[in-house]
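First, one chain by itself: the form predicted on its own, in structure tokens.
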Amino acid sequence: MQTITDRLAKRVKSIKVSGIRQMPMLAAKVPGAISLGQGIPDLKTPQYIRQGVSRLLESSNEVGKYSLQPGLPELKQLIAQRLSVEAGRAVDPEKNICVTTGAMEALAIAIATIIDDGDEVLLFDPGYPSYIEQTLFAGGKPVFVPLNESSGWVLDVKKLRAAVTKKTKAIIFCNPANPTGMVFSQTDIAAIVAVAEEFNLFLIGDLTYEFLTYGDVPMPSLIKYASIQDRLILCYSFSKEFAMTGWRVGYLYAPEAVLEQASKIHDAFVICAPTISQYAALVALTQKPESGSENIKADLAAKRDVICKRLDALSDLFSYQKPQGAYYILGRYKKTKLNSWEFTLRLLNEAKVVVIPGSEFGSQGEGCVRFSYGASIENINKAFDSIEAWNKTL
């Protein structure tokens, strides 16, 4: 006799909840645990955004209602203007932009739009785990392209080209990268675009952290490549640039033919992004102070220096590559043969520090853990005080 579980859809049983989400739930049961896990900046949403939304709540009748399905027209117009400057050509707010519930929904509807059963999707390893689950849910097959750790988690173009088959449909990647914090160079981007162009592949770029590189590390542009405009899909978020993770608002840039179909999924599943969050995004773009996201960048740059200094003092336990962007470090641990989940759970239960097991990001991440330095400097230091004490027991 079939159980209820037996009768559930195969597509949902083929995926899992990411360890990025599992670890905070496990940590909630450990009193006093300090999180260096989930990618949440400890900064408040900037005051000008909070105040702007408060005024709108008092004065506007529209904030609590559905917006138009693809988003507030004025927000889409601002987004299109922003992208047009970078692209060096006109981006059409009606034909190319859909406001979504974060970059996660933008990714999900893009993947669901282009991937059919059996299609292969090239993903870099290590890489963001939700790409795997969203690909599987759409009926696709993730194919992993290892990055070169010894050179700083860099692209190996030969391995990328070798991974392409007749079934390959798309390449998905994040820049700056989650979980490594590395930035694909202009040369890397040109090579990825060349492969996509040669083999007629869709290219999906997750640009959640595009605003966040450190020092003089340049952030290459994807939207400028005219040769793949009919297959280029970009996913953006307000979450990190404006400390708005809980507002759940982002946007999808896509060719008209793709957006037309992706909008059907957006409509069927969410109707529209939360209207109050769209207005918050509108305030973020229209009332942004001169310093803007620079305050967030400066805050995270200072935290990067602190966490790197603490990791340097633990060189007997961790090796790592200093991140060039985003706010993650993938540290390889030493001294123990524990797998990354075992290491992570011991660190949680014995040192009361939350990190994410590296195996969640692909086979190249096994033997590593991902640190997020979105926490306060005080909590970063407290966490590493605990790790240092725990290290002496290994």
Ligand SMILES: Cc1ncc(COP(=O)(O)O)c(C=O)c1O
The other form holds:
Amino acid sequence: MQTITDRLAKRVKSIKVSGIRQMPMLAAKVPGAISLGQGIPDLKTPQYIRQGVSRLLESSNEVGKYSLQPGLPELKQLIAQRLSVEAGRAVDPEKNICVTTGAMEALAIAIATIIDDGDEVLLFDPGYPSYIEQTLFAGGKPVFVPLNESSGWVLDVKKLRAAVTKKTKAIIFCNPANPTGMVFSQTDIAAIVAVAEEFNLFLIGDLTYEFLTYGDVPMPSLIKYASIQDRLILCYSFSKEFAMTGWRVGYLYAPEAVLEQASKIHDAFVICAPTISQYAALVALTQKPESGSENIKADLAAKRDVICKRLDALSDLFSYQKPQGAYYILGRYKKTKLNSWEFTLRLLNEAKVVVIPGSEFGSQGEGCVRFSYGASIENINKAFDSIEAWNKTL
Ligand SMILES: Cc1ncc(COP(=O)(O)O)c(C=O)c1O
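What I would like now is the form predicted together with the named molecule, since the data block earlier showed the form predicted on its own; can you produce it?
So here's everything in the complex, that chain up top.
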């Protein structure tokens, strides 16, 4: 006899909850565990945003209602203006922008809009796991393009080109990269765009960490490539730049033909992004003080220095690449043959430190764990004191 599970949809059974979200659930059962796991900035949502939203909650009758389905017109207008400047051409708030429930929904509706059964999607390995699940759920086939670890998890254009087949529909990647913290250079971006152009592929850029490169590392623009504007889809987030992970708001930039279709999925599944969060996003952009995201950047730059110093002191256990952007480090561990889930679970249960198993980011991530340094400096230090003590037991 068929069980209930047997009778559930194959599509949903083909995907899983990402290790990034499994680990906090496992860690919740380990009292006192310190998280270097999920990418959550430790800072409060900035005061000007909290106060702006409080005032609106009191004064406006609109904040608690559905917004227009594709988002608050004034927010879309502002986003379109900013993108137009970067693109050097007009971005239309009506035709090109949809405010979404985080970058995650932007990715999901974009992927569901362009991927048909059997379409291949090129993903970098290691890369952000949700691209895999969203591709599978849409009926597509993830095809992994290994990044080159020995040169610092950089793009190998030959491998990207070699992975293209007649079935390839899209390339999806994020810059700065999660989990490696690397930033694809202008040359890399030009090469990726050239492949998309040559083989008529959609290019989905996840720009969740676009604001966050360190020192003088430049952040290359994708939107300025007019040559692929009919196939270029960009996903943006307010989560990290404004310490707003829980507000769940981001946006999708897409060509008109794509946005028209993607809006139908947005409507059918979420109606609109949370209105209160759209107002928070509006406040975030319009009332941003001079120092705005600089404070968050400075905070994370200081944390990067601390975590790198602690990792350097643990060089018998980990090798790693110093991140150029975002706030992740993929550390390759030595000394043990444990797989990355085994290593992570031992670290959780014995050292009470939460990290994410590297295998969750692709086969090249096996033998690694991902550290997020969004935590407070105090907690980063406490976690590493604990890892140092644990290291002696290995
Ligand atoms: C690469 C990447 N894309 C998307 C997201 C999700 O962003 P949002 O909170 O805007 O849905 C995350 C969250 O950590 C991420 O790391």
